[in-house]
Every structure is written in structure tokens, then in C-alpha cells.
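So this first bit is one chain, no partners, the form predicted on its own, shown in C-alpha cells.
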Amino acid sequence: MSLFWIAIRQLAEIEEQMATSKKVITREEWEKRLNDIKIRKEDMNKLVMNFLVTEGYVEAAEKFRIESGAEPDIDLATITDRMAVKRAVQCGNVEDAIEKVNDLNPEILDTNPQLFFHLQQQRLIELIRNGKVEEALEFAQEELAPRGEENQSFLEELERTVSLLAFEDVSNCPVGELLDISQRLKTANEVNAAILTSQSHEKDPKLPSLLKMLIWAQNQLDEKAAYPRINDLSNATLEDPAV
């Protein structure tokens, strides 16, 4: 059984137990009703190797799997290829980071028309971005135009993303954030996840996911009881109910 649905077994039969009344519940009660919650360590480290295979941590990943005996279900190896395309997005190489992506494996590009759509757009975006406006004007029509003439929402982005030209000042522009670093974040973390997808891998790490789970189910606990609750997520620590 997942930690998640460990911790909510437990919020439930609490919540049932205090249906009639908002409850006080001592540290001490409290730690005891944890301690009886039965988690394996093996479970606790595949977690951690979940979350440092997904985010990249390629050394750390390594290391741990050396300390802990966690084996991560994908090889370490390709994690190296992973960042170097996520990285090339970041530093704004879209070309190389397209090259990249086919040597890992042609079928990503060729079986999601959107991914490549977007990576394209972002190449216009650089070319914008460097004043090549000639070359831009060029890749957009001949690149990116056919592709928006098949697909509506290919239009209306390639639509916004020309219309950066039209203004020399690009932070009086309504779509001045396509040209943030936070857009190419944007299309190397898609990327990103395509790749993971294409080796039978989450695209996303599970512990982020259990946190926002913690978080909603205190929330949820919060109008039945008061009880040690963890504010900082940082450090784990309980702290005591206000009476």
C-alpha cells in the first residue's frame, strides 16, 4: 500500500472517530498513532531514487544506489543524455537539443507533433530574440506555417510568437513573456518528460506529489481536530496544536 493512502487509512478512522466534536489530540497520542503506521525502508528509498532519477541527479542517483542497494528502474546512463537536452533547451540551443533528442530516440519527435511544434516555436523565439528578423520571418513561414494551417492552436501560437516582431519594445509587448527564460524552462521541462515517457518513466517524481497530498489532508484534518501539525515542509517537524 502507498504512503499516500497509508496516511489517509489513518485520517479517516480519525476523522470517524471525532465526527460529533473537534477533537484535541496530545503530541504524545499523536506520535503514537504514527509510530504505529508501518513504512519499510526499502519503500522510503525507492522513493528518494524516484525523485533523483526524474529531477537528473545522475551522481547522486549513483551514489545512493552504492549506499542503499536501491536499484532505479531506468539506466543511469541515460539520464546524462537527458540533461544535456534539457540543458541545451535552457541555454536557448533548440537545434542541438532536437539532434539530441533523435539520437536518443527518432519515435519522440516523430509520434508527438506538439513537442515538435513547440520546440520549433522556440526556435523562432531565439532567432527573435537575436534580431535575425529576415531569418525568423523565413523559418516561421516556411517551418512553422504548414504546420499551423493543420492544427488551430499551432496557429494561434505561431500567431503570438510573430507577433513579437511588431514591437521594438519588448517589454511593452502583451506577449513579451515568451521571450522570459521561463518559456524555455517550459519547453525543456515538456521535453523532458517526453523523454521519460518514452523510457516507461513517470514524468513527474512521486515525493512532490506526496507533500501536496500531506498538505490537503491536514488541511481536511484541520475541521475535524487540533493536533501536531507540520507547517514547514523543510524540516518535518511537528508542532503542537493551538488550544
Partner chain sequence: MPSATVNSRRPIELLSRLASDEPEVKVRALREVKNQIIGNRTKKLSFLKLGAVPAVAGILADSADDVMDSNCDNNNVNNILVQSATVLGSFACGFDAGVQAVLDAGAFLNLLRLLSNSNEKVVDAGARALRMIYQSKLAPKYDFLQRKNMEFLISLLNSENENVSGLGASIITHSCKTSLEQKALFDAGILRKLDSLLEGGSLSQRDASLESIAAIFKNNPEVISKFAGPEIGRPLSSVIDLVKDRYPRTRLLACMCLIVIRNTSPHFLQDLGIKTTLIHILLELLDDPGQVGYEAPFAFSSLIAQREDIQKLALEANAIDKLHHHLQKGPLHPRHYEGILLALADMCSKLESCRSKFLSLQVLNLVTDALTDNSADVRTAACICLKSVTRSIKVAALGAICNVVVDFTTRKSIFIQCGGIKQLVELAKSMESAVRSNALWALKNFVFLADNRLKEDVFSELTASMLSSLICDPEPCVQEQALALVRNLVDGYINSIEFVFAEDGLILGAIGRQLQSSSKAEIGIQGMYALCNVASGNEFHKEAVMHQLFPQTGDKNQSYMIKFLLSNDSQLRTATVWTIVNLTCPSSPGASGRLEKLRNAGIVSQLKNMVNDSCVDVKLRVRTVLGQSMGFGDN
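Beyond the form predicted on its own, can we have the form predicted together with its partner chain?
Nothing else is written out below except the one chain.
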């Protein structure tokens, strides 16, 4: 039985247990109850498809659709475009990413000043990372300064970013974390979310929420009973209750 099934059944069982007031539940009892819970395959497939689509695994989604019959809720072609944008940012090719987003939907950057600012900010960071100081200065003046003028709330971040130019050893300065890969990922996720929203798709997959719900529910039930818990989400094994 897949880990997924186990986790979902666990969750359903806990919710049932909350209603009663048993103190200790043995593994035998627990597993018996788990087996009684019915989960539909179609629902599982939808969750998997939702995960693959939101995270952008196009080929996997395509294959899964063929093998399971589950239909994605958005056009898989748009996933490819979206992933191309995300990858471009992750590789530091921000200009390329901007062009792609504008081809996909010109309204996104026109109506999202914060996102646009972060993309411009990333461009500056990349120029600095590549040692192109003069170009960076020119860019900061021509492209970033106006953002600060247009919107005061950007000023603080703007100053932080521009201050990178003041340091000889950029990797060891107070704002050095801007040069981290994590900054690229942050920007990439922001763009990804904006594209998903513009396509009326939720930007977060459902699966993580489900697992979070499981953890929370277990914590709640802990106060009332001792029962077999799933402590390791990656293998979803039931661990015996403490006696």
C-alpha cells in the first residue's frame, strides 16, 4: 500500500478518534480501524496530478494522465512556459525570464509592481555577481532608482541592494545574502506564483497542506490518547504508542 494511502487514512482515523475519549489504542485496533476507512482512487489521483502540475513536472504529468486517466486542471502546455520562466530565473537569466513572462501574459508584470521590482533587483544582483560594476551602476541608476521613486515602500530594499556596489568583497558584506542562490529561488518562486495566479490556478499544491493537517491533527490527538503515530512522513510507518 502506498505511503500516501497510509497517511490519508491516518488523518481520517484521527479525526474520528477525536470524537471519542479512549486513552490508549493498540496498533491492532488502530490498523483495523484504518482498514475500514474508504478513500477513493480518483481523489488520490487528483491530488497527485495537482502536485505534478503545480510543481511543474510536465512530462510526469503527461505520463500520469495517460496511465491513470486523471485530467490536469490546466493546459499542460502552459506549464512548459511557466517552467521555462522559473528555470531562467534560477539560472540567473533574468532578462530572458522577463521576456518569457511578457510573452506568456503581458499583464503580469504590468500589474505586479512588487514582482517587477524583485526581478529588476535580481538583474542588478546578477550584474554585480559577474563583476560588471559599470553596467551595474548604470542599471541601478536607470532601472532601479525609478522604482524607488514610483513606490516608496521599495526604497529600503533598494538601498540594501545598491549597497552591494559599495563593497570590495561582496560575498562577505552585510547584505551578502542577496548573492545567495536562495535569493534566486525566492524570486523564481514569486514569478511562478504570479503566473499560476494569473491562470486562476492555486499557487500551492494541495499535498503539503494535507500533510500539515496530519501533523497538526496528531498533535491535537496526543492530548487525548496514545496511539500509533506517523513520525516520519517520508516512509509513513506507524510507530507503536508509548505504553
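What you are looking at is a predicted structure, and each value in this text was computed from that prediction instead of being measured. Heads up, when I say rigid core I mean the largest set of C-alphas that superpose within 1.5 Å between the two forms. Positions refer to the first chain, counted from 1.
Fitting the two forms on the rigid core leaves the C-alpha of residue 170 displaced by at least 2 angstroms between the two forms.
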